[in-house]
Structures are given as structure tokens and as C-alpha cells.
Amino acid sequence: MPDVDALLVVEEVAKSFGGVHAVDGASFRVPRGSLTGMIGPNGAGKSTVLSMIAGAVAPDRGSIRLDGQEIAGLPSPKTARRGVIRTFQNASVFPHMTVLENLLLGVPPWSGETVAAALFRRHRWHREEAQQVSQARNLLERLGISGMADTFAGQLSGGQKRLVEIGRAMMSRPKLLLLDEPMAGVSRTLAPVIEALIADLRNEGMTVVLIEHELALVERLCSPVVVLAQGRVLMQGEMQEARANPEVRKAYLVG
């Protein structure tokens, strides 16, 4: 029987390099429209679990299943027209590209993009081009870089490259946004605006996996929690139960 409460079911999911266990049998669930927290100690593997998820990686063993369907093993091009949209540590954006055309980057494909599209239905190819740039102008003005829309996407600082990649994200409306530390090289002033934009994801519906080292930011976005050391989940739950919880505590000061 499908888990109709949880749109992610991680089963016993496990992936080795060179005979070291990065991820040695997790098992977790991620609730449908929640805001999932993903913590642990550096080398704990949740970058290595949001890779499998993604489809980087394929796990040696174990099982994904997304809405009920196994995919576990699919590569990332497969995974994302699934649903399954990926963010990074280091955020990733095309240099030479405006903000705009990085945004446009995240639309599914459009039906002009087939031959006989283009060749047919142009109308409908311009149509449907013209709501995209519409709808990417929007997002820049929701994301406060509207000014920045013609803007060279290299010439952005830390944080507002974190903008334009969770912007690409939500333009191709995920069913699943993984965001790996968001907040990693964003400056003090870019830092609550991208907390808010992520709270307001939460509070619109997407369902969001978000690994993240600053566990006051975890608490106060996050609910529920997955604790993961050495490879695999301690437990799921609250941020509160998990401040509470010894082996915790003991994996954060053991490391």
C-alpha cells in the first residue's frame, strides 16, 4: 500500500566510495507540503542522501520511491522531469547567461521545442514563450532582483546567485525542491530574505527537503527533522525532541 501521507519514502538506502559507508542504510519519510530538516554532523552523508534522491547518485542498495513510484537509480535528467529539482552548496548558475534566460533555464520543456512544433504551431510556440518570460519577470520581481533581470548572472554576489538558482527551481514548480545549505555564502543582509522566500514555500504547499548547519534556522523553518550521523537516521521528529535526544547530542559533540 502507497504512504498517501508522505510524498518520499527512503528505505534502507545505501552508497559506498572506496569501501567507506557514506550512507549506510537510511530510512526516512518526507510528508507531503512539509518543510523537511535534514541535519547532522559534517560527513553524516545528507549531501550524499539528496544526491541519490536527485538521482546523481545511484545508491548500492535500498529503495526512493516519489508518489508511490520507485526511483531509486533513474539519472537526474529522468528524476527531474519527475519533479525532483535539486539546489547546491555552492550555488550553480550559467556565468554567461543573463538572470532572465538562467530563470527560463528552469521551464519544462515547451512544445515549440519539437519540430513539428516549431514548424505548425508557432503561435502557440510564441504564446506560450511570451507567458514564460512573463512569469520569469515575476519571480525576479518577488525575488527583489527585478533591476537585475539583464545582469550577467556571474556578476551577482553570493546570495543573490542563491536567488537566481532557487528562482530557476520554482520556475520549473518542482513537486519536490531539495535545497542543499541554501544559506551557505550568503551575506548577513541576503540571509533573511532567502529564509523568508523558503518560509513562504512552505506556506504556499511545495514540499521542501532542506539540509541546513544552522539548527535555529532548522527550528524555526522546519517540521519535521531527520538526524543523520554516520550514514544513517538517528530519528525523526521535532527540533525540539532532537535537542533533547542523547545519541544527538552525542553524534554533534563526537562529530
Ligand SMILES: Nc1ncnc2c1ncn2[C@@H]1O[C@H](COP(=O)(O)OP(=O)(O)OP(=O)(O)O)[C@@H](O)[C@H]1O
Second form
Amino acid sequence: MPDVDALLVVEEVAKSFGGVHAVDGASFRVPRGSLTGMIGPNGAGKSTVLSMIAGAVAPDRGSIRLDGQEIAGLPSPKTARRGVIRTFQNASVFPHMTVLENLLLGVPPWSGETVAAALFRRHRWHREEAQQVSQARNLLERLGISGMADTFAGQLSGGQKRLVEIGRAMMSRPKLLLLDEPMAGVSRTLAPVIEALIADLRNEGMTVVLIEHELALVERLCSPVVVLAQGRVLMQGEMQEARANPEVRKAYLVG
Amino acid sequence: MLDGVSAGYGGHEIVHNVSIEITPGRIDCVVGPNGAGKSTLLRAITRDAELLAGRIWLQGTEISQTPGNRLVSRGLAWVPQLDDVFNTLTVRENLELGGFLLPRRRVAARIEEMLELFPLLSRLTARVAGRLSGGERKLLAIARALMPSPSALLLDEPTAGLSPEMTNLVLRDQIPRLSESGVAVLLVEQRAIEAIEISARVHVMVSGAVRTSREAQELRGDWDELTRLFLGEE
Amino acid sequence: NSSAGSTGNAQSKSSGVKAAVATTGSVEVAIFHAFSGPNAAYGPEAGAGCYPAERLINAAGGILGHQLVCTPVDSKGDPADAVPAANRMIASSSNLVGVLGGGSDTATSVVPLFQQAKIPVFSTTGQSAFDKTKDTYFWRILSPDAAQGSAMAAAAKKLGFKRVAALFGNDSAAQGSAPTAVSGVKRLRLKVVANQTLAVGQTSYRSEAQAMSTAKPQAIVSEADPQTSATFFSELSQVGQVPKLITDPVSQEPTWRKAMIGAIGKSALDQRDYAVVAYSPMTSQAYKVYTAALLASSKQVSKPSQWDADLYSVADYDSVITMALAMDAAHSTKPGVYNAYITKVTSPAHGATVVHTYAAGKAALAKGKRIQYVGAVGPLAFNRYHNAGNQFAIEQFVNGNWKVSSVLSAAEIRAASGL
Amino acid sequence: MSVFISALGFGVVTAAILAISAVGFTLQFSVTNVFNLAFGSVMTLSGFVAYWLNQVGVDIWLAMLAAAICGGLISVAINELLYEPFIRHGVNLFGMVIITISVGLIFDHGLQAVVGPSFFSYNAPAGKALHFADFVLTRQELAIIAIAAALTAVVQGALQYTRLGKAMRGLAVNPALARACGVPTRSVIALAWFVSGALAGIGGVALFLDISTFTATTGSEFLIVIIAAAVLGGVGSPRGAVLGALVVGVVTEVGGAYWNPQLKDVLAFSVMIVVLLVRPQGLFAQLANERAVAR
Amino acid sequence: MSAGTQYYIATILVYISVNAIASWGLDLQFGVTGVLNFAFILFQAVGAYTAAMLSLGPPSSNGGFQHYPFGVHLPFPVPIIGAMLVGGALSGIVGLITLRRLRSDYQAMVMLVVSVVATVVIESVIGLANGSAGLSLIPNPAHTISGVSRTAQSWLFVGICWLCMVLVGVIMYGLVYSPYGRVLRGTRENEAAIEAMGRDATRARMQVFVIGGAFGALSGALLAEFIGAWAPSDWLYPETFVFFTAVIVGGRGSVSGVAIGAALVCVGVQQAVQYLPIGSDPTVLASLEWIITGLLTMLFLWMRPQGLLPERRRRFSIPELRKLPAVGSEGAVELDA
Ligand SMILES: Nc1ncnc2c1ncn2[C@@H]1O[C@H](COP(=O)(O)OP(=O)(O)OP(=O)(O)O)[C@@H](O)[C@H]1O
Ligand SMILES: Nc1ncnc2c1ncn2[C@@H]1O[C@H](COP(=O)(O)OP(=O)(O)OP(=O)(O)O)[C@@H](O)[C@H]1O
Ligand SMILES: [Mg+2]
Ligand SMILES: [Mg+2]
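Having seen the form predicted on its own, the form predicted together with the ligand:
So here's everything in the complex, that chain up top.
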């Protein structure tokens, strides 16, 4: 029975890659409107869980329900259209396209993206695009890279690519945003920007899942947190509980 | 033996001015968050990343200019973090390639020694390495690196993907034993606490630079201090 | 039509376009054929006809005071390349008076261009599409491929074979004669024990050779390019006996012989091969003049002797001489003018002087006489579709030369073609 | 039945020639990561070297040896002088495909400009046909089959059991680790190119012997079939290449015997496509990992 | 200008437009979307054959010397449109087979094989398209206009071709520089990311396969009508690489660049070689053309991998954006290099 306040329910999902049990029966739920943190040591299976939710990897077993609807095994474009948007752990931009265009690809598929519309409804998509462009510019300004709008994304530094990727995900105004270590490789000056951004998103009511290694940040932002280790969920609860939980503490530092 | 090393890829500097000394019979441990440059540091030693500045010595000889494939004969061995075995070769073939520079007749004997050292591997010799479990695979990678009996060993997260038992075996058992037999070990580990327990010195690396180097005893058991350093809570 | 392959490359003094500019006062005949690609033999083959004619005409003082120049232009053997090449040629030479060209590979696309440009084109295409063409600038001396096929069937009958196999390449040249050859053999009540079409250019025909060997024909009626023939017959000789061969002018091409000798050996080839070719009394005066001029043209034609029995070369020689005489008769080198005189200098007419060389024709015309040029291939009797057609003979290679072993009568060929 | 058996015999001959070349092609790809579409040109060029030697009276089997050495050297030279610099220049896998095509075009047409668009054949009698039940094979064909069997066995065996072979396989999957094991990667890569080129040379001469006449583009035309065999077997796997060659060879000849022989290649290619639809990685695909060609 | 010169110029112009159309088709697939279609020439051929059969009339109509399964005599522009439809449909079928399951390097090789298979089939099964003799006497629509000179007719055909080119060019601009084109480029750049953003990469590839195939077919239809004949020797598989060279030289993904590349490589090189002062041996000239094509490709990949006119970087100018929401504000989005 679907939980009323849970947007996403993950039950007993498992995935192994040629003998490696990356995820081994993980269950947790993501409350609607929450900023759920996901922590765990390297190789705990966080990214794999994320990929399964986003449809990039089909789980071997288990169920994933979004708003009560089963999405496990749905291919990633379809999952994305249901409003689940993810970022990648190694920032994944479109290198030979400008930053602004990268952001525009974040907008959910819109009218200008079919052959007929691209050709015959130019006015309409021009208008829509103009709106999207100004929105994208605002976002770039917020991200502090508005000067880079016309640069090829491939020429950016790692941290800037990350910003572009987050920006792209934000453009899509998803139901569920999955962020895989958005702070990794981001400079100290940019990190607070992203942090503020994520906080804003939560305040605006978006549901976010955040994978992050920096526990202080997780503590500041996330509630609840899901702790993964060795492909299983160790606990789900508040960060303080997690910190206090010796098992978690040991798992996080020791494995 | 590392002196002011800066390294990176394609001219882009990732590791800045790192100096670390490792000595036979001692374990040095490098810890730090993801992307700190730990692996790059090791790759700089093995010539897989560009050495942009600084010099590297191995047992008194400078090896900063030595091509990557000559380092083995100088006694250096390396277990990479990822891609640590030859996926399509069998376990035995992996070990044979590890002993590429050994005299032919030594190879078989040395493989037997390795199998004794890692009994788990002995029933896997005919298996293709790519289909091993993560832990088995890592053991194989370590065994492969040990084939030429190196005098210095670079281990990049040898316990990643290992089960707790396996981790124990590797960290508590094998590595100290190697070290005791006179090998200089440079260990990169995410399992900081366990690594510190077996190490002599700990180097905390953040954003491409060594933030502190301390004797391991100072940190042992002091989780909070370690967490502070390691998680970047200053 | 003739088929692929050659060792000789035509060489002229300067490039096609340059020649037109450099030799003012001269008139130009283009050798518009494939010099590259699978049909690369066509070009040199036509060159072996054009250059001897050029030599003789110029030796006789040229045409109306103009020197004649042969210019090679590569059609590459495919229509898409041939069309721009033809248009470029027409555009860039102001003194182009005639074209040798448009083989079976390109004729349908380029002949209309020459028609438009009002330039006479002497084609060697074997396609039936031109049997009743309305193109007034189109001229064809040799019979179409269909007639060739019938002649091959008639030859099989004449040579007394009962069990006959057909073996043709799937290229356009071979496919021109294949249908009439097969239907002819059937019409003559011979047994067709095998009828094979080879996909040209394959690396092996073992299955086909095996099937052929099993069928045990007394003779194989065949046309295929050198490489295909060589591969097939070399494999046939490995699995069994190579029977007699009834071939077409392709087998007189040096490259075909070279390839086949490599495949089954010279004596084996010469004992078996009966080439059914357009009959021309190769002992005729015109032919002797041609061979002499050909052998003297070694500057422009590499290894000239390899072409001396090649019917297409001979026909191309006759084409150039005919054009030249028509110009003399018309007192004009203008293509649009002299085209109408081509039949006049070749058709038999009462009181016409029969000539066998350009010099003789020119002299007779100068005296105001009407002439009939009887060429190296024989009389050129163009019908109203500008097709001349020819007789056929069976030839064998004896002591280093092609020898006529018998001539096929018109009745014999009619029996095979049913026309 | 006898039709089938004799067709099978012919299939083995075709397969033998294919196997030599396909193993060379695939070996080189797996070790060096360059999809070398100039391979057919190397075959032709070496085949012509053998032709020239043969013309001055050298026995064809000796000439084949010379062609092997020549093919090896040409391959090494192309790699060192062209491919390596381009790779170091940052040209990606797809760009390299285009470059190898260009090199092939330049070779073929350069050769054609020199020798002309003519036909050539070796001076080598095929020998008497030998009958084994329904198999009919000439001495020459038997020799080619023997050479193919020996060569593919040697290559496969060397890869499987010798230290250098293991180094080559190791290099194919993990160059950095191979270097760390002390493998002199540069020389091993050069060796791989040499062996591949030598196989191209032998394959070229065998092909030219078999079809008895050849031109300056014969090798490149045959390359498509080689690729089909290699892809069918799983690019990068010498064992797969041999199996692919067998499938292609037998399907073409048996198919040709029972069906329209003109379409026998089509049949083989269709088999290849169907196999790929069922097993997208080919029959064996152990050495090669997925390589994205386009950007 | 003499009639001959006019024909020559007309020919060049026709070839430029036809090759530009074809190169655009390939550019859409390979340059913009990253699909390596080594069978591209096949779709040009399909277009040519289709147009021929739709305009020649029944096989018996020209004396019955040509064999093809069926034929009708339809007026311009029906054959051309039919060619595009058939070309697109066949493209779709080939795409369904190759694009869905195969990895990209295998895709390329399978395409190459498909191209060869098609040639063998057409040459062997004479009834399909008259074997290697090919189809001829294909009517040129301009020649049916009576009452004008032949020269005028040929210029009319140039007009038809350039009209088609402009139309295809406009479509190319429309597609490439639109949100749709952005999705295509995204597919080329990063498949995982574009799928994570809710776009179906396989579908995008299929679509450009069909559209590009239709463009290829259009070029083939025009070419066949112009030269009046179409045979397997016109579409041997190496011809595809000429288009690849055109795309690389012009600039992958760049609409105007590729048109220039097509003019330069497909027409320019061939014409220029004829004027080279290196003697007359036509054999050498033909070889030289291929050699130059090969060298040009390598030269560009070394010196200027982005091509003559690199793919445009789309900039959105801010000031005009502010003035926007007026309907029909085409100027709002400015394209510059
Ligand atoms: N495609 C794959 N093939 C094989 N193994 C994989 C694959 N993806 C992940 N793994 C393995 O699965 C395990 C979990 O990986 P995952 O990326 O989910 O970890 P993570 O929790 O995100 O770690 P990190 O914090 O380092 O990002 C690891 O051991 C990893 O090596
Ligand atoms: N081959 C490469 N080319 C360019 N940059 C690279 C390469 N490999 C790693 N990097 C970059 O170098 C930085 C340091 O990477 P490195 O692998 O050394 O980190 P690490 O400390 O080992 O991290 P982890 O704990 O995740 O293994 C990262 O930002 C990474 O993106
Ligand atoms: Mg992760
Ligand atoms: Mg690392």
C-alpha cells in the first residue's frame, strides 16, 4: 500500500554486476517534499541505487514506486518524463554545446522537439525558447557562471561542469531530483552556492535525493538520511541519529 | 622518496607539491576524500599520470625519468584502484604476466608461492579474472603485483569492494606481513580507521595537497579528530 | 561489347582540354571511354583505332588543311561520372568534330548529350536500346550484342556440338548477348546442359565450376570479363575438364588471353577457344593499312601489336576515317554539316569509287567523284537507324595469330535468332 | 550428398584464405584499437611484391614468405608514420576509421597509377586435383589450407601460451597494467602490427593464387568479406575470426551449391547480420570491449 | 556563351546541388547525430531507381530491353517525392535492423556490408533494376516542357535542383538549429545524459536515419533524371566516403559548411584534377582523384578537424530577447559563427 507522504518507495532492490553485489536488497522511502540524504562508504551502492531509480540500470529484483506507480525497469527516457531527473557522479555534460544549450536540454521535452514542430511551429517554440533562455540565464546567474553562457561545456573546469549539470537538472523542474555527489570537485567558493541552491529547491517544495560524502553538509541540509553500506540500508532517520549510531559511524569510516 | 611532486593529466595539475617518504618495513597510509588526488599521486610514480614537477627516488636511484615498464625491474609494484587485473585472462595468466620479467623457470615456482600466500586463489587458477567477485579480484591484483617480489608496493584502495572478512585478511594480515618482510608500502585507503591501525604514518590528502602527516599512533582511536580531518570539518 | 582490363594505356601528347587550346587549326576526335574502373580497357582499345587513323590522315595532309588530333577523355565507365565529363569536353573544346565512345556502360546517358551538341558519336555500345534509335548523330558500325549472341549459338551448331552450356557474367556487356545466345542454342535444338550467370568479380566460383563439371558439356558458350573468366576456368580445370569454348570478341582482347593463360595454360586455351567475331577479311587492303599504321603508332599506343586483331579497335579506326572522308565530302569540318555525308561516303552507289584508305578517298573526292569507303571491318552499310552491322566468323588462335576457321552465313545466324 | 560434401570442401578453401586475413585483421584491432580498413591494401601491396618476385623467377611459396615480411614492414610503417601520430594528435576512434580508409584509398590508387588498371596472375601451376571421396582439391588449395591451419593455430597458440602472447592479450585489455607488469608496450604494439601485416601478406598471396587474376583493388574488395568474418566471430577474437571465416566460407559455397550462386555472398552476409541481431557482440567477443566509434 | 559552355556550367550546378543535398543527409546522420552510416550511397541509389521506375513507364514501354518489376509514367514531381518516401522507408528498415541492438563500431561495419550486399543483389537479380546495365532513358522532367530551347530546358532543370537544394537547406537549418537539432546533438555528445533528460536517443537516431535517407534518395532521384541513367557502377560503396570527406572538410554539423564541402570535394576535386598539368594519362588522373580525396581527408583531420566552417555555436543575444514576446520575432534568436 503506497505511503501517503512518500513520493518514492524503494523495496528490496538488488543489482549485481558479474558477481559483484552492488546493491543487495535495499529498501527505503523518500518523503514528498523532503531532501533525503544518502550516505555510505565508497562502493556502498549509492550511485547504483540512483541509477536504478533513474532507469539507467534495471534492477535484478525489487520494486521502485513513484507516486504509487511501479517504475522499476522503465527505460531512462520514460522515467525522466515521469519527472525523475538525475545528475551523474562524474559530471556529464554535452561537451560541444554551449552552456546555455546544455541548460536548454534540461527543459522537459517541449514543442520544438519534434520534426514537424521544429519546422512548422517556429513561432511557438521561438517564444517558448525565449522564455526558457531567460530562465536559463537567471539560473546561470544564480550559479555564478553567467559569463560562460556561450562557452562550450567541454571547455569548463570540472566544478563548472558540475554546476552546469545541476543547472540542467533544475531547468527540468522535476518531481524528484537525484543528485549524485553534486559537491564533488566543486571549489570552496562554489560549494556554498550549490548548497544554497539545493536548500532553495527544498524550500520550493521539490523532492530531492542527495548523495554526499561531506557529512557536515548532509547534516545541515538533509532530513532524513539513508545510510547504505555493502549494498544494504543500514538505517533511515535523522542525521543526528546516524552520527550517534556506532554501527553507521563504523561503517562509514571503516566499511 | 617523493620530493615536491606535482602531477596531473594533459598539463592540468591535480596533485600539488607532495613530499612523502616511505621506507622498507613500514606502512605509510594516504587518506582523503574522493578526488583528492590520491590515485593521481600513485599514478605519477608509475608514469600513468604526468609528472609535472618534483623528483622521485627509489632506493637511492632517481626514477623520475624511467619509463613505466622499467619500474618493475627496479622493484616497484602497483595495484591500481580500478582495472586492476587483466579481465580476459585467467587467474594463472594474470600471475604469469605479473612475473613477465622473471626468469621463465622462476615463474611457476613464484606462482606456487603466491597461491600459498593467498590460498583462496589456488582453487580459482583456471577462472577468467573478469568473472571473479570483487574481493577475489582484488586479491588477485595484489598477488599479481607481488609476483616479481617488489621492494616497494603502491596499493590503491586494496580493500574497496572486499567483504569485512576479506578486508581483515588483507589489511590486518597480508599487508603487515609484507611490510614485516621488508617491503616499503604506500597504502591509499578509504577505510581510514583500519588503515591507521596498521600504518606507521598517516598522510591526509585534500584537494591535491597533503594537509597533515602524522604518526599513526596519535590518531589511533581518536575518531573525532580523524573525522574532522578526513571529512574536511575544520 | 568488349570488356574489362588492359595493360596498355593510351598516351597522347597533352591533356584533353589543353590539346584543344594548344593545337589551333586542328580538329579533334575525342576518345570518350573508360580509362579507369572495371571497364578501363575500353579507352586504350579505342585509342588503338584512333591514333593510327590520326597518323594516316595527317600523313595525307590532314582534313581540309586541318590536322586531326585524338584526345582521350575518361568516362570512368559509369553514367554519373560520364555526364559531367562529356559536358565539360563539349564545353571546353571548340574544335571537337567527332567522338569515339559511349560503350555499353555509358551510352544511354551520354549519346543524348552528343545529339544535343550535334556532334557525331561512333559508339561501340552493344545495347539493343540503340537498334532503332532516332538519334541522328549516333553511328554504330558493329552489330549489337543481341546479334553477337545469336552468332555464338549458330557457331555452336556449326561446330557440331550437341551438349552446350552457357556461361555469362552478370555485367551489362555479357548480359547483352546472353539471352540471344541461350535462346539461339535452344532454337537450334541443341541441349542446354547448364545455364550459369556469374556474379562478376567474386573470389571463387567453385560451386559453379563443380556444377558445370557435372553437366559435362561439349562446349561452353561464354562471355565474361577477364578476371571472372580466369577464376572460373581455373577452378573448372581443377575439378574436371575444360571443354571447348565458344567466345566472343572479348576473348581476343590481350588482357582476357593473359588472364586465361594464367588460369588454364596457353596450349589448353588455344586448343579450345573458338572466338565468334565480326567477320572482316583481315587480309583486306584497308586492314593491312590499318595494322601497319597501328604498329607505327607505338608512341601513342603502348604495345600496339596486342590490338591488331581487336575488332573494336578496327571499327574505331574505320569510324575516324569515315568521319574524315565525310568532312572532305562536305567541304566542312562542322559536325552539323558533315554528319549528313557519313552515309554518302560509305553506302554503295552506282559509279562510286571504292576506296580503302583515307588518302585514296581524299584524292577521289578531290577529283569530284562519289566514293564508297570499305573499311578494315568490311563494307559499312548503315541502315536508317545508323546501324551498320556485320558478318560473323569463327576464329581460332593459331601460331600467334587469329585465323578465320569458318564464316557464319546470314542464314545460319537467322536460324539462331529467329528473325 | 556429394554436392554438399564437395561444396563443403570448397567452403573450407575459402574459409582458409579468409581465416588467415581475418585473424590478422582482428588481432591488430584488439591489440591496438585501430579499425584498420587499409588492411586490404596491405594485402594487395604484399601480393604485388610477391608478383614482382614471381615474375623474376622466384618460386611462389618463397615469394609468399617475402610478401609476409613486406606486409609486416608496411604495417609497422603505416602505424609508426601515420596512425600513431594521428592518435597522439587526439584523433578519436571514428576519426581513425576515416584515416585508415583514406590510407587505403591512397595505397590502392597509388598502386593502380603505377601498375595500371590491368590484370595480373602468378606463375604458379595449381597442381593436379586430388579426390578424397567427394572432396576435390588441388595441391595448391591443400597447401593453402595447411598454411591457414598452421598459421591460425600458431597465432592462437602463441597468444594463448607464450609469454609474449599473454603480454599482447594483456595489453589489449589493460595497457596501463601491462606496462606496470614490465611489458614493453611500444615494442609489443609494433610486433602486433608486424604479425597482422605478415598475415595480410600471406592472406593476400593466398587470395591472389586462389582467384588466379588480380588487380590493384582486389584486396580492398575482399576486405568486406574479411570484416564480415571478423565481425561475425566477434571483433578482437582470433578464435572467433577463424570460426567466422569457416561460417562465411561454408555458407557461401554450400549456399551457392543449392541456391542462386550469384547471391552466395548475400547469403553469408545475411547470416552475419542475423547472428549479430541475436548476439550483438559476435560469436566470441572476449578480447575486445565495447568501443564507441562515433564521438 | 556557347551552348556547350552553358551545358557544362549547368552540369556543374546540378552536381553541386545534388551533392549538397546528399551531404546534408549524411551530415544530419553523422555530423549532427553521430551515426556512422557507411551505407549512405545505397539510399541515393534507392532514390534514383525509384524515380526511374516512377517515370519510365512499364518495362515494356521502351522496347522492353530493360527489366524492372514495375513502372509507371508519373508527372514531375511525383517520381521525386516517391523516391524520397521509398528512400526514407528503406532507411527506416535498415535502421531498425542496425541501430537498435548493435554497438556503434559494429553498426558501421554492418552498414558497409549492407551496401555491398545491395550492389550484389541488384547486379544479380536482373529483374529488380536491370542488373549491372542499370536503367536508362530516364526522362528528365525539364525536357518535357515544349516550346523552349534545349539550353533553356537544361537551365530549368538547374532551377529544379537548386529549388530542391534550397528547400532541403531550409529544412536542414530548421531542424539543426532548433530544439530538435539540440536533442540530436545531445544524442551525439552524450547518450546517457540525453536519455536521463527524457529524450529517446534510439528514436532520434531512427528519425535522422529516415530523414537523411530521404534526402539521399532525393539527390539520387535528381541525379538519375539529369543523367538519364542509373547503374550499380554509380553507387559502389567507396562513393560513400566521398560524402564523408565532404562532411569532414565542410565541418561536421554545420549546414553551410557541409554545402561548401560538397561543392569542393564532390565536384571541385574531380573537375580540378582534369585541369592539372600533369600529363594526360586518364588512368593516372582517375587514381589521382581518389588519392587527393584521401589526402584531403587526412589533411583536414590533422590541421582543421572542425572543418572549413565549423559547427555554429548558438548564441542567444540578450538585448533582443528583452524585446521579445512579439509574435514572429525571428530575429530574437541570432545565429552566428
Ligand atoms: N557497471 C558496473 N559494472 C560492474 N560493477 C559496477 C558497475 N557499477 C558499479 N559497480 C560496482 O558496484 C559497487 C557499488 O558501486 P556504486 O557506484 O553504486 O557505489 P557508490 O556507493 O556510489 O560509491 P562512491 O561513493 O564511490 O560513488 C562498486 O563495487 C562498483 O565497483
Ligand atoms: N585520466 C584523467 N584525466 C584527467 N583527469 C583525471 C584523470 N583521472 C583522474 N582525474 C581527475 O583528477 C582528480 C583526482 O583524481 P584521483 O583519482 O587522483 O582522486 P582520488 O583521491 O584517488 O579519489 P578516490 O578516492 O575517488 O579514488 C579528480 O578530479 C579526477 O577527476
Ligand atoms: Mg557513487
Ligand atoms: Mg583513487
